[in-house]
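Just one chain follows, in the form predicted alone, and it is written as structure tokens.
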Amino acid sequence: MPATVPVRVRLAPSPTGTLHIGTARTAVFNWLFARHLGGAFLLRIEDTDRERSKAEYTENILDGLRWLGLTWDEEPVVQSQRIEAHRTAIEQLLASGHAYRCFASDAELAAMRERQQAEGRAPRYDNLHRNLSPEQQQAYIDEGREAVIRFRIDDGSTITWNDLVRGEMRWAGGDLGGDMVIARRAPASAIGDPLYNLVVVVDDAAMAISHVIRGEDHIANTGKQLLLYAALGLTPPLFAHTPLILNQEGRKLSKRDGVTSVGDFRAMGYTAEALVNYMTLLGWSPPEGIGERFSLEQAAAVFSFERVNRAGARFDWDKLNWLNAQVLHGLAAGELRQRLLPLWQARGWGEGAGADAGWQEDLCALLGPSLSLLADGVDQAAPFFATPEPDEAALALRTDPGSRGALGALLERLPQGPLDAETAQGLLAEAATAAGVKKGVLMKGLRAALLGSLKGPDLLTTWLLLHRLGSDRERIAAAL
């Protein structure tokens, strides 16, 4: 392909389910490649599976890509709206002799596969109807048989291409399963629904796609599609087959592994920045100097297929969690509040005094350094918005005379008005002295009273935040 051809790549998801992490990683690589070379990133919705394709899946895919920041450059192409172009291509192949009608019934095909398995051979179509005479075809038509349309594949041919990830690739025609069905069964006078390999070729050519970047599970399809490009007189794009995403056992990541859709990761509290960052690392090694924590734009500036690995990429939850924590820790308190506020509001939090934006930002500043997931910002914020039920350790302190005495002394000294850090420290020292206990005993009891637990964020900041809401007095009194 001449170097002057504009770079145009595409993501072609099928709206038969939600946006899968593997599809999203393919989108990331396409987007990075396009942006690196100043090209276009396009979308094509492959909805020709009418029974399984649903509008809500299309919207889920588009929403997921927007959330990840993978913006596209033209209106998405909807494959089902191009069926006439697909049928025109099939008519061209029939007219040129590259395709033919096959009348083999399902029962005959099943019997053929059984014979091949019994003989220890891999199941494949035996090209039985490749050279039917007009009389034989008419006899099948008279029987009322419908026909699929098959594309001729020469078993002796060799398909080659230079893969941008894997180098020179060679595929024997005899390993492609026999003549390929390119249209579903229909009356002999008609052309049934066109199938995947045919429509992909026609649509990629129509969209002037320069590079097809997809998972390695499509390698066999590439061999078939290159034959179709040649038969239709079309210039093929360049191909790059990226490694699969594997689970911890080294198998292809699937629904059996639990979380696999982008929406699932989002619901769990992962950020878009961390997820795209991690997906980029699933199969791509960044050059020295960029590190492992980077933005899409930073990755696009240095992206190339020379650093894409051939081996499968194992999904590492620890690495994703680390990246997500880095993103959250780097957010300003105001930005973190914007992300947490919808989650808080979904719980009915943030009314009254707790609705103050400044107070909420101060709460985010307190919690931010300890967050790994956005969901942590819900769990850790809970005792600030609603009085928590004390755990066993906190309940045990309520019977401790020293702790109770110190809390009582603190409650007597607690001002109704504003409280600053210096004054609060002085009150703690006075109350501990008055109760005849060490300051640490009071601090422990105060934490249990305010948070219902002996664990939590910085105690002084926690106290000052709750004092601004006017809830510290109530909680301390309830602990006595």
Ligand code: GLU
Second form
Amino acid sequence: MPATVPVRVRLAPSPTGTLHIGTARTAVFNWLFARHLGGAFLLRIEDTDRERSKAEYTENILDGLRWLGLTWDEEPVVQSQRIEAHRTAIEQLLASGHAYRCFASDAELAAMRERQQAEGRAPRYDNLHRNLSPEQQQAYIDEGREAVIRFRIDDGSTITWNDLVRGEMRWAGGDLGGDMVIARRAPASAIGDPLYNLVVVVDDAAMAISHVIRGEDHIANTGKQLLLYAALGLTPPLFAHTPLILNQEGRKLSKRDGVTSVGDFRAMGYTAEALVNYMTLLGWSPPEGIGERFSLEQAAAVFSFERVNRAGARFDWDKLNWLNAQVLHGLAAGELRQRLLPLWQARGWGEGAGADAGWQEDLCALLGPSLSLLADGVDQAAPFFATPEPDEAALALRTDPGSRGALGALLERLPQGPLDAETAQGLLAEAATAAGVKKGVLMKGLRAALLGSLKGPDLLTTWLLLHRLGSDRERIAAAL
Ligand code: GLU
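Switch from the form predicted alone, shown above, to the form predicted together with ligand GLU and output its structure.
Zooming out: every chain and molecule, the one shown earlier first.
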């Protein structure tokens, strides 16, 4: 392909389900490649499966791509609106003799497959209706039979292409399953619904797609599609087949692995930044210098197919979690609050009566460094929005005389007005001395009283925040 051809790539999702992690990863590689070369990243909604395609899935896919930051150029193309162009291409193939009507019935095809199986051969169409005479065709029509339209695939042909990921590829025409159906069964006077390989070729050509970047499960389709490009007199794009995403056992990631849709990851509390970062690493080895934590823009600056691996990419939760923690730890408190607010609001947690405006941001500054998922910022924030139920360890401390005495002494000294860190430290020392216990005993008791648990973020900051919220006094009193 001459260097002057503009780079135009596309994602062609079928709206028959929510945005799958594999589709999203294909989107990432398309986006990075387009942005690296200053090309266009386009979308085509492949909604020709009328029964299974749903508008809500299209919405889900577009939402997911937007959330991930995978912005696209131009209005998405809707495949079902291009049916006339698909039919015209089929007419062209019929006229040029590259395609023909096949009247074989389901029963005949099933019998053929059984025969092949009995003989230990791979199932394929036997091209039996390839050369029907006009009289034979008419006889089938008179019988009331309908026909599919098949595209001729010469068994002796060899298809080759230089794959941008996998290098030289070679496919024998004889291994493509026989003449391929390109339009569903319909009366012989009509053209039935056009099928995947045909419509993809027609649409990719119409959209002037320069590079088709998609999962390696499409390799056999590429062989068929290259034959269609040639038969239609169209210039084919270049192809890049990306490795599959594998589960921990090394098998293709599937619905059975549980979490597979981008929305699932989002609901679990993963950030878009960490998820796109992780998907980029699924099959691409970044060059030296950018490390493993990077933005889409940083990856786009250095992206190339030379560093895309051929081997499948195993899903690694630890790495995703690590990346997510890195993203969360790097967020400014105000930004973290913006992201947590909808989750807090979903729990019915409001501003906190009587509190000053900045307390939630200070809470985020307190919790941020210990978050690994956004959802952790819900669990860990809970005691700041409502009095927590004490756990067993916290309850046990209520009967400890030393702890009780020190908490009582602290309560007596607790100011009504504002409290700063230095004064608070002083009060802790005074109260512990007055009760005759070590400061550590009081700290433990105070944590249990305030948070209902012996675990949690920095105690002094926690206490000062709860004091601002006006809830330290009652919680300490309740623990006595
Ligand atoms: N609709 C196809 C899919 O979702 C598109 C494959 C392609 O990129 O050509 O698998």
